[in-house]
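Next up is one chain by itself, shown in structure tokens, the form predicted alone.
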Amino acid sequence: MADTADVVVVGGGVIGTSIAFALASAGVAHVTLLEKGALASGASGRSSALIRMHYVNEEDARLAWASFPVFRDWCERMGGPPVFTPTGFVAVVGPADAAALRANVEMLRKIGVDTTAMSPAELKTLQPHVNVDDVGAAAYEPASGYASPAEVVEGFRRQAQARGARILPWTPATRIVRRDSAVVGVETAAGRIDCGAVVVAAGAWAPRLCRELGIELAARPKALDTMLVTRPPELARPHMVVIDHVLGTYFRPEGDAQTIVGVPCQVWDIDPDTMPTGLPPTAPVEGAQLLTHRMPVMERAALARGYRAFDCYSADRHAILGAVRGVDGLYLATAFSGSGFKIAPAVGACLAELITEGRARTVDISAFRPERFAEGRRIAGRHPYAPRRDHQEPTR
């Protein structure tokens, strides 16, 4: 006999487990959230967990917006050790992109982001150890910094599984199980689960269970290469979250000595199941170019480590969110396209409501809906920045 719930939530990272809490929070009887491996075992646990409000466009702002409560007040709201490190933020870019910043500073703004644009020398000021002679403005936002994704991870398991929510690590979905225009179950290792709604949250893996339910996403797998060095002694004291459309990277202080550095990867179509975890030969040395550009005093840094990870890109580079279209009880929450950290909250409050009340009601996600590709409205930014190189799919 099969077992039932629901809802099932594939994928347990901190998309899934922030959905399988809203739902169980906003009364869902039976949840249950299957995880191939660990939680946080995949994208999120490599995750650098960036929180920060800017963007280009004003539907991902919103998502950061309404999430950045939850990082702040973690303890207040979620129970546990806090999981939010303030360090300031700033994005950086280059002189023919610095109307586009005042003006999509001037957005945030509007929103209610406490953001400021800056120029390179108010920025020098800030950051005495920044590079500024190729940048041509900056936008700081004081609160903003960075967080611990196992932690979030848990705290949302914690708290999903408090509500009623039934939480399966190492219980790969197999199989959706569709009946003409509905989804009826899931399969896994252990058994079938009959449901009457699915939420596929599985990142990387979120194109291959679709498509064998004969659905097509606009999404593509796609490498991401992080290092770590040790920072010298001038900087002992830890540095803001930085990232840069100029070189197309970004910067963020682990712990008290460390400094996390995103590498530029064009590395597509991986496997998640089967991809190294281990940097290409050429990627430290690439990632200490950029480093030493941007911040010189890190030339008497010492590389840690360095791994790669993966994310699900969107043909647009924003996530995908909402009901599938033609097939009842489907939805997704996927390729978030290496910024889903920062909305995790936002973004669980939002498809528990969708399911549970037939629309978001903490953003407005319809942006997001999957159908935009084929209606031929992708996501944009009214004032978007010069193209960054990872987000680029190589040239043949």
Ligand SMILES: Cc1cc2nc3c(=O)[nH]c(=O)nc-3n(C[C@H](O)[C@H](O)[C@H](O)COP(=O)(O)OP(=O)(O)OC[C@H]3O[C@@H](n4cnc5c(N)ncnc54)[C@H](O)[C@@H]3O)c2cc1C
Contents of the next structure:
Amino acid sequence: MADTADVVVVGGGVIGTSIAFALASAGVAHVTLLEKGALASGASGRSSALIRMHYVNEEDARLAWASFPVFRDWCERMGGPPVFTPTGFVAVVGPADAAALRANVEMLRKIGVDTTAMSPAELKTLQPHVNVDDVGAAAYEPASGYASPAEVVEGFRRQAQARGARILPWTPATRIVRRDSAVVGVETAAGRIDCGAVVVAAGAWAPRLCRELGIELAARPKALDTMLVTRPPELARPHMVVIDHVLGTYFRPEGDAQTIVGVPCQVWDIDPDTMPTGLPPTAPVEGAQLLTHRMPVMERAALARGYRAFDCYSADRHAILGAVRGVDGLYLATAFSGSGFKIAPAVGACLAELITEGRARTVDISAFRPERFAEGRRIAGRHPYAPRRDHQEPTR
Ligand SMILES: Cc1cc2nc3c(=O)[nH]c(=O)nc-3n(C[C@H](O)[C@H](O)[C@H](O)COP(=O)(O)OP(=O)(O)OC[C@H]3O[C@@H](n4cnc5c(N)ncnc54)[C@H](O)[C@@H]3O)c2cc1C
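Given the form predicted alone above, produce the structure of the same protein in the form predicted together with the named molecule.
Next comes the full complex, and the chain you just saw is listed first.
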């Protein structure tokens, strides 16, 4: 006899575990999460997990803002050890984007975010080690910071299980079973699970999984390079989290002594099962150039380690969220485009509401609907910045 569930979630990263937690919290009795490896073994476990609200589009900013209290008040809401380190956050742009940044700060303030626009001189006062020569403006968020990715996934797992969800690591979904215009189950190596709804939260594997169902996602898996340095004694104390739109990178402290540096990477269409996880030799050189340009004192930093990870990037660099039109019971929560960690709590709540009530209440996620690409309704901010060079998509 086939196993049954109300909802099967495919993928045990931060998104899948958050959805499983939210479904179980909403009273869905039989939630099963399938993860083909260990939980957090995909993008989530290697995420830099910057927690900030600065976006150029309101839809993502609202998801980030709705998620923020979950990270900040983790112990009270989720139990377990704290997962959030508040450091303060700045986004810096060049002179050509300074007016756009001020407009985006206004948009964020209207949502309720505590953020202010700063001149380069004000940024220098706030973070004296930062070189502001090519900075036109900065957006400051005093309460933002970063999270511990593995602890967050573990917390969602723990609370989902406590509410009755069944979490099955090392259990790949080998096929999503579709009958006519509805999904009816999921096959696994251990047998079939009949269910009324399936959520694909499979990160970089989602395009392949959907293709097997006859659904072509406007999304491609892409590599991301990251390096860690040990800071010099002159910068012993942790600095703020910085997203640098001038250089196309970001920096954040890791613990008391190290700094994570995002190194621009243009490697697309990777196979997440076989991609080598080492950095190419050019990456630390480029990372060091970017880091020392923005923080000259880092010339005396020492390379600690580096790694290549991946995520699924959509054609407009925003998530694909919602029900698949024409396939009853199939939901997508994927293509977070290097930016999904900070919005995971609200994404989980929204998907649970969509499945149980037919509409997301926490945040309106209709702009993220899968069919927006076919409709020509891509998500875009009203005041975008110069495109990031690691986001420029090669033609297939
Ligand atoms: C280096 C790096 C830095 C980042 N920095 C930030 C940041 O600072 N802030 C931010 O907000 N975001 C950041 N991100 C992005 C963020 O981490 C991702 O968008 C987010 O973790 C995606 O979560 P996910 O659950 O969708 O995917 P994943 O974590 O990849 O999870 C998908 C899971 O699905 C499983 N799976 C796949 N196929 C199957 C199957 N058939 N059956 C069962 N299981 C399956 C996989 O094993 C995997 O565990 C970063 C990402 C990376 C890689």
